[in-house]
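Given as structure tokens, the chain that follows is alone and in the form predicted on its own.
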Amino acid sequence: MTSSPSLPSSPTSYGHYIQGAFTESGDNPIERQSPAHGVPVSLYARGTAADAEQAIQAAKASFDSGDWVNTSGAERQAVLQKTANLIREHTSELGLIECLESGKPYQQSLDEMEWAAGVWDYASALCRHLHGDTSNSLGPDLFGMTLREPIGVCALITPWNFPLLIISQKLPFALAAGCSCVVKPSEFTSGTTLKLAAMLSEAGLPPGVCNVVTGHGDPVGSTFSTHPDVNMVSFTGSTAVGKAIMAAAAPTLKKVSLELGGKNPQLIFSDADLERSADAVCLGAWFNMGECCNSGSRVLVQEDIAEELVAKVLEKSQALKTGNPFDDVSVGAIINEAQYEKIQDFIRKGKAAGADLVLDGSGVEQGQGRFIAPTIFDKVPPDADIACDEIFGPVLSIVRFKDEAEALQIANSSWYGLSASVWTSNTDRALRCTRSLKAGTVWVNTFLDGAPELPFGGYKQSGLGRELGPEAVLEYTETKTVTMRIQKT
């Protein structure tokens, strides 16, 4: 375990990062308090529409100048790889910022820095593999080819639950394609994104190619989403906000990529390894306090093993510690008061729905922080709010099923389709379920495993497009067709 950090004596003040330099934070900054300690840890510039406009124009000027667009794949790779190395060099600093601002356990924050650096490693390799195609079968007089060109200025809007990791699932791929970017991190967790922008400059990224404006969705995010000089918006967050961004972007017909919510089922059949299944249930439900779009908060378990599985999950969950993220805990603090009240309301709804409350973590009190410990509902009706809606908190709903057909029907009844998992020792069943589940990611006998090489995104109302994987860089490109007529001799 890494040595425990300490609270800062005063909050860190940040300005916007535009044209390769930090601005002043201004007279009316946004104060961020640690959700685990109740003390100020960060002061952010309160972005205006004018700030967003300035960042967009800086990005557009950098794109039009060709300073980044015209670099070779090898040059881009060097910048992205150096950025990955800088993230690793500053792991302790970045991890502490993320821990203080998000409330997640410090050790988990450190782990996320390595995961993020690994994505930059992978994206850097794609810089040298971006290419078009040729067509030499159009007849003796014609030759055709396609070019992959950067789409232009990209607006990247990110949430508060995995600040550095999620911007790392967007920004390096946009840069690998040759785009210029404007970034709006969450007003709750902007620190690591601002540090990242400075690291990019240190790594050799030209000024104006990456600009960060902090503040609220209105006016910063709304300006990014509607501005005619922004060619693409990539957003990660709630489905409701994703729909609003899509509508805002429609008048300018800019490309929109969305990674949205999920209510992800884990299907556990009677022939599953119950010990491993129970471990995965706990990981899926309690990881990052349940504040995760991939949270496995909806467990579907076959009736004849339900009692045994619930007992194992209960025992493992009761052994986990909730509290100060500086300590050796598994569950940290809830991000803000609004989210805390939303989770408490879902717990009340679960009780009202008649589900069995097996473990109630709603009453945890520790100092000035906001904490909710693991909370488990069993025998949840499939149509109950806690079984259908994304809670984004440490609340697990266990739904029982009779057979495979019923399990799939319940799993696919959601309007979400981000991820799912299947637990069985029967290979045929695993393949049948994998084919039938309407989700962008399906795990078999595991949960939350992944790598930058594997695409990530959702079906249905869980999003549009894919991040990560070999084609992630293509999201940030346009395809140009070139047709040449060959003169006869």
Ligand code: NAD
Given for the second form:
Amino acid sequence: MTSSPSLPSSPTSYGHYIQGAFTESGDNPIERQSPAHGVPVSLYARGTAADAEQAIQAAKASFDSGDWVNTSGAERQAVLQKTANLIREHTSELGLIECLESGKPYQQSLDEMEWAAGVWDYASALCRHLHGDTSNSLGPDLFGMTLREPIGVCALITPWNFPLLIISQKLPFALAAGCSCVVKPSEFTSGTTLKLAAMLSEAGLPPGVCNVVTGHGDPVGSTFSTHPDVNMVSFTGSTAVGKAIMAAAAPTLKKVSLELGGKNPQLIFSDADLERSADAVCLGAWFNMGECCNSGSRVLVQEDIAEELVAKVLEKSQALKTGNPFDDVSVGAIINEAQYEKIQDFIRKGKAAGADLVLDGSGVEQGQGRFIAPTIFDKVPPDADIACDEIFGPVLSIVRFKDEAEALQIANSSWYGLSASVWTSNTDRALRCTRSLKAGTVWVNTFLDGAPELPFGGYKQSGLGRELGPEAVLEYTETKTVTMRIQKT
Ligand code: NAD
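Having seen the form predicted on its own, I'd like the form predicted together with ligand NAD now, please.
First the chain shown before, then all remaining chains and molecules of the complex.
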């Protein structure tokens, strides 16, 4: 059941969540204003290095106690499944928090809650499939086996664009492996992660196994990334911060898993279904205001159908509403002032690069909110900034190509490699392109489709490691090799 969303009369105040309980939010909290309404909606505790230290020690103590590590897969599964159920029971509440803090349309927030719950469902099943292997072909007197053991204390650091979904791509898998966690959500969107931690306690997770510290990257995230008692950092966010975290983790040789940015090409060939591909272009470019690592912000279209495709995309984009996320809109508000200015700057750069601005959404005025409507550049030079850099806003760059070889060359020229899609009715071409594209995910005649069963992650500077899929739990484990010598009778 969902109820109509409305603005809160006063902001919700949150403390950190450490050792199974909320702390006080303190007298200098971080105030979060709704980007769509300009009113305060949340107050988060401003985490210090001491708060991060306290959370790490709670996680370490819980790990060392064995309270969670020594539970059976079936017991862990029950906790994770109950958490999935709690997310579903609280969809309206969580969806409203996400909508208010991030500015995304309320309906998209509700959909995100259901995806997140589905990931917890899937991870709960994996709790009962964690096992090592045996080697019975080492000769008559040797026997070998491998054990998968939880890696220990994991730091999970997340961004603001899909707050509950992204923590759900990490936390249940770490918990399924038996790890204890310290979590740092984005300082813009911490509310649902804090609620999730409390739900885990309600579902039966022992105190200290999941701790959340709110606040800025420095000092909270940086303490997590450098601390000798943290065994692994799993980070989703910008490529620049990902590199900084990898460097910060090096002195203590932590395992690092990174899900970073993208500049994802959609290759549309002249034999493609134009109606469906135009719909996918709009979904890829405008979903979540384009604040999406998988945004299809770079459309590569074959020259002979370019005019027709651009006309369709333009018509569909003009029909979409931008504005108050409580209303029936497709595009909500931009997360913060810095991001808003960055997007406006890219629009100026696109104009300066000589691309055709066929739809200009840069001048939307909507009360106290911060909005940019769909913006489309056509005939973009492949080396222009708007065709190469991740904009993270509702700005689409359309690049035209002559043939398959040129399309692949442009697609792979990026230093990102998160995802790509191919639109064609020719199966051989689809397979050739799929093999050639340097990306962690390739969609054929679809876009943004997926399921928790399928691994997700980036090639090149889009990341390191994979989330989701059956191996996601293994990311949070160490392999222990056991070799046994067998005596002759
Ligand atoms: P960001 O890198 O600025 O911040 C991400 C998180 O890191 C935040 O919690 C932040 O407080 C923290 N942080 C910042 N500096 C830190 C430091 N020095 N040490 C430790 N932690 C630090 O990213 P953002 O602006 O929140 O999110 C947008 C970016 O995230 C985009 O580049 C986008 O592509 C990327 N992203 C990637 C994926 C993916 O799965 N590949 C998914 C969503 C977002």
